[in-house]
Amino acid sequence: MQPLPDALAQAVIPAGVRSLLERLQSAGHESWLVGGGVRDLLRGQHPKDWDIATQALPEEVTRLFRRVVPTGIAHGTVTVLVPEGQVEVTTFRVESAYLDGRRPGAVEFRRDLVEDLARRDFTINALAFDPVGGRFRDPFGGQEDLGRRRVRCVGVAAERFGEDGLRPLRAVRFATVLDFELDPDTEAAIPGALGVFDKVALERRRDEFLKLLLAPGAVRGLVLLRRTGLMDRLLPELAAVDDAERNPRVGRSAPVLEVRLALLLVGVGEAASALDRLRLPGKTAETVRALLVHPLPAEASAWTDGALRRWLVRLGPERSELARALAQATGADPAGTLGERLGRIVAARPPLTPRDLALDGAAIMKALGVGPSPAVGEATRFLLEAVLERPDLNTAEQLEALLRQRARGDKQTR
């Protein structure tokens, strides 16, 4: 048994968890707190989730507690509920041969904490904490590895890689969020491994690439993503394209999803089947659609506010910030200048839609002297692009007079 470091010897465990682990611990059941939430205690930081490995049987853990969720009873885990939120409790377990590259032929449940830790992906997951008995136990040298600030495979990395393929991608996103470095072996068997990690679903890879994407070191993570092969099996389409401005304008954004995706795909011919590729849910994919189609060009500082106008009604001025960042990171608008005009336009709520205007359809029909037909598209089309050049025009008496005098308009020319 390793002594116990000082950061989990001071480490404050909300009282749920540390009562799960006591009654596991009464009814004669060996239970530790593992994974990343040791991982987090050690770096001094408050876990986003806890998980226990322990001897007992999930169907001996669903009649110790009350509220329990059988999320993977085939794989040993329940899912406890606790005033603090969910505890996964797993039991101890080994893994057969992985078919597919992404889950074992088979679990077998074993007594022993060590097999357990055997079977996870990087050593600094591969940590065991007891708060109850003051016990830790690092068979890895996870410990170690913290400490240098290293992301290293448990075993053989080949070996691990071959298990599961989404863990290449895991293995440069811990690099990229924790902003440590990937052993050297670790890093040299991610290129064998990219035939494995062809087989894992879109939406894994998605939801682990987008965690490097908002990460403070999305730079290095790209760059990583790039080395690596990995790249250009989750988004081919940037094969061609060159990361020398590219990487650059994504770090010096602000950790948006939309603008950091944008940012990465402007210029890319293939654009759409990359967010495609992605299968981001619907309402991000069409607000980067919208980014790439209307960016704000730098020579819009030299536009007229009515063409700003006009422009927003293009994007969306729900997306103006958005589209503010963006201009900002790729250099359209270093200063700002232009985006802080923009604010003021937008903040000076103008009528944008026709729903804006002072005049509804029937308030049209009525002026004109018609009832529903194409003339009153043809006439709100007409007062929008008034209103969008001076807003201060958009008023029922103004609209009307204004009506009028296209109508004279209109006789006069026949």
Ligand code: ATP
The other form holds:
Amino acid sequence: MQPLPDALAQAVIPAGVRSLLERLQSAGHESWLVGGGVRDLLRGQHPKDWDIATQALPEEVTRLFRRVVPTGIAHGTVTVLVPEGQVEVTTFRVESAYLDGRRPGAVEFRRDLVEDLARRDFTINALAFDPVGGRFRDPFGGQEDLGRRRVRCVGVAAERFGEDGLRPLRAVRFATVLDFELDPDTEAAIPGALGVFDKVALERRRDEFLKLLLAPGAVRGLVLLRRTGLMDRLLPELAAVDDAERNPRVGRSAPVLEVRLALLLVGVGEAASALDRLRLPGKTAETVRALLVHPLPAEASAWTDGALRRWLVRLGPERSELARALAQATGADPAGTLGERLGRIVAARPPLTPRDLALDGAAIMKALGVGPSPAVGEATRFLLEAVLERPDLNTAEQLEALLRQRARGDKQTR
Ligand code: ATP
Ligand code: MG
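Having seen the form predicted on its own, could you give me the form predicted together with adenosine-5'-triphosphate?
Everything in the complex follows now, all chains and molecules, and the chain you saw is the first one.
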């Protein structure tokens, strides 16, 4: 029996999570808080999500609670909804025979906590706490590793990495997010596991990499990825680029995904293929692409407001804040003065698209005295050019006057 650490004795457990544990326990099923939640409590932080490991089989859990989502029944996981959020409840399990380094060939449910903890990745994640009974289990020295601030595999690192190729990346991610060191044996096992890492689904890699990229200590994470050889496998497009300037920029920038990704990929020849590899949501990828293709350049300080508005149209005006942050981080706009000017321009909500024109398609046809025809498109483009230069011209009367002027001009040149 291990003594209960003070941080756990004083921990505040949300009422919904506690009553879930009580319910399982009073039905006769041994149940514990496990994993990252216990780690966070020990570090004096409030966990973002809660995991429970239990002796109860998934169908037994399902019978006990009303609001249950069968998120991963095959792996013994169901999600129980409590007022404070969701709790993943997983049956104690042992994973046998990893066939391809991606997922266990079979999951065996065992009614034993220590075996469940033994299949977890790192000692700092292999902790269990029962706030109802005031009990704590740490069979692999996780608390000591937390104190020494290190990420160490449960068991032999090379074997554990061989079972699941995502673990090397998770090791680097935890070291980055927690600002811990990699245990030397754990780090030394990474290069030998790169072949298994290659088999891991891109979506699983993405989730870990994005957590790393958004951490305050992202620079260290990028350096660790390079040092361990993971970066070459994760984003080979970045292999040849010099990251001496690149990484610190990422680290100094606001932790906004699109901005940090753009900073990472700026000047990379095959940025598009790197983006594809990250399996980002379409909208995110599109935004990063737009930021890379239409960055706010340093010479924009010498542009007219009209030129800035035309650039805004190319970028997509909803992305202007991101472009500002990016320009500040790349040094295109170190003091943020250009960004401020851009902010004022955007705040004035100038007309930027045909929809913003004071004359709609029908009004333009009427003014031209024509029906639907290419002439309408030409006139629309002409008017948009005019209001991009001079937004104050965007009233129905002034636009009609411009169209009349244009018609006269056309006649004269003919
Ligand atoms: P975070 O705070 O980022 O959510 P976490 O520790 O909760 O960190 P999760 O990815 O949510 O990490 O996983 C929950 C727990 O499940 C981990 O703490 C660990 O015990 C176990 N786990 C997750 N992924 C693996 C894996 N690939 N191999 C072994 N154990 C894992
Ligand atoms: Mg978690």
